[in-house]
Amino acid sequence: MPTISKENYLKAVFLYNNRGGEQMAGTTLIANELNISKAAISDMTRRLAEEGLLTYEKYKGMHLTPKGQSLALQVIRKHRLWESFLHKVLKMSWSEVHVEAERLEHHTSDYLIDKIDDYLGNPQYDPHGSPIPDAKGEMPPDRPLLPLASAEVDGAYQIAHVHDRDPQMMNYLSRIGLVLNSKIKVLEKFDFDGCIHIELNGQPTLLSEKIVEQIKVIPIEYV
């Protein structure tokens, strides 16, 4: 059975090389992605490789075997379907999901992970809009997505992914009224600051910089 602490390594690691970047997965950057030492990082990196779990070449970064990647995905599965319940069934904001869900995917049973699947009637996406994998590891079809700083002035757009990691912004973006699946018209874009007017639930919002580039959105006639 994966230890904790080797759960959240490997996934980890399959986030950051399926973020669509060209750099895969370091130490130092998994050192800081989990606030663990480099030594610390360099011992699980090297156990890891010897389970078959994951390859490493210095410069070239990380990269998980067909073994590593299933268990990365068990792990993901398990985390966003509990936050997918906490928010649909006890309500819980989509601010508070995230913590309460990265205590409990490490806790819990195949079996016992299903039962949610189904009792959610197999939701493809999480409360923040990540893809949730199916119980064979098989993620939904490729959406649309593009980020909201690409968006073109005049468009509309569905918002589609907030990344989670900010409970502040999330608490923000609910106060205003911005949560997934939220309908908004691009009025003004600032380039000499990064920040975007938009029109949403028929009220004119500026939206910073920090956060414009938390979210992706998908243009009205794809939804």
Contents of the next structure:
There are 2 protein chains.
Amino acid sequence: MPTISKENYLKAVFLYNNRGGEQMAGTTLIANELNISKAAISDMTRRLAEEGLLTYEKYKGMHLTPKGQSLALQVIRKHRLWESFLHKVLKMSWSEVHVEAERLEHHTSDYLIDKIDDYLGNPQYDPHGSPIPDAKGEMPPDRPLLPLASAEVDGAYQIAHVHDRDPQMMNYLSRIGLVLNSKIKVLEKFDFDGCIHIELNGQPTLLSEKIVEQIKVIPIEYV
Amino acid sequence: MPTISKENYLKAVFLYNNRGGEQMAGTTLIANELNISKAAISDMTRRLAEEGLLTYEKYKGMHLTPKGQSLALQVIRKHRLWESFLHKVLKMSWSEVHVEAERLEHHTSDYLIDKIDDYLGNPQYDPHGSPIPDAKGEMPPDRPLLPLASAEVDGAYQIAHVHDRDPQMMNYLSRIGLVLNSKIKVLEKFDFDGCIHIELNGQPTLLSEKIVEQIKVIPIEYV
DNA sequence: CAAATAAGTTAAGTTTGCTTAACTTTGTAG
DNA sequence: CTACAAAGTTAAGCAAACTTAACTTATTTG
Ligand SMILES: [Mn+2]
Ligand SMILES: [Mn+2]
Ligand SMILES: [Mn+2]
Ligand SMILES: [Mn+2]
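Please move on to the form predicted together with the DNA, as the form predicted on its own is already shown.
Next comes the full complex, and the chain you just saw is listed first.
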């Protein structure tokens, strides 16, 4: 049975290696992600490889074995279901749920998380729009997400994913009425500074480059 | 900030020293309670005393300082609110909630537990009938609990507390329809084997000595 | 391509929370 | 009041998960 440290490690490797880019997770990256020294990561990599949870070539990179991947998916499932539960049932704001879920994910039996899953009606996405693996570790079908930066002027879109690590930004978004599944229309794009002018709830609204980078959308018919 | 081990330790000392008897908690007792060697307990006692969380005289006993007591009460609050939440909201049986709460109590922010408290409507007792400290660490007013063993023949009583560590017994009680707040009437007491014959939901029912020992009641007018 | 920089590893040491074994103190029963 | 058992402590050691410092390998860039 993996420890908390190992769970966090497996999850970080999984999320990086399945994020889209083709670069494999490396020591420094995981070290920054988990706020742990590179030395400790290097050591943990060796141990997890010995346990058969990941494969690893010195100085190259690492990726999870099926066993490691399955464990990572269980942790991710717990994380995202907790976020959903805290948000929908206990009415915690979407900027607060990540930190709590980061701990709870390691202290929740499979039995309990299934109860939570059922209570919520087996949701497919968490409050930030990330997909929730089911009890078998299966992800919901892929959606064709688009970075907001590559949306087209005059296009109508729905907010499908918002990065979950920046509470200040998320609070700001809530304040201006931009939440998950909000419908927007792109009014104008400013290439020189990356800002985007959108229509949101009937209001014209300007989004900074930093914000634009943290949002993904799906095209829809009309706003 | 106390670690998980320290929280469990403080909680165990508090619960023993506030259980009614006059004997102070000792090394062996806590060791058995937490399933840890006496040596480890002895060591931890010294460290907690250095931290000012308990006072302690070698070879005698220990009791919590106000600081230690306040920490213990916070953990107990989290434990009992989690039990209540898992039982009432997620419909887990009262025999299952203790184990889950034993872990969750150490990984729940004050903010989150207050949300749970509010969601439940600030309950005063957990599913086993134990009192729940409020956010300030105040316990609800004392109730005059009676061991079922000292109930009187022909008396009417309400089940006010059931020991929370024996899932098999609790499952059996659920099966025969005896739950927290059930009303009963004592039909007959058997001194030679400690069994008690009661009326429960209109049915005559026999409770073994082992069961009788784990139940506390309050006298009421009529069953 | 050489040198500088970035990435990764190894070594040595720390802290926490445990273990077992050997010992000391205290309480109790004859 | 003694001796024996129970309770408690001390000592030594271990494993997990970290740290920092010194080193090695890989990558970038002028
Ligand atoms: Mn998250
Ligand atoms: Mn985590
Ligand atoms: Mn309990
Ligand atoms: Mn606990």
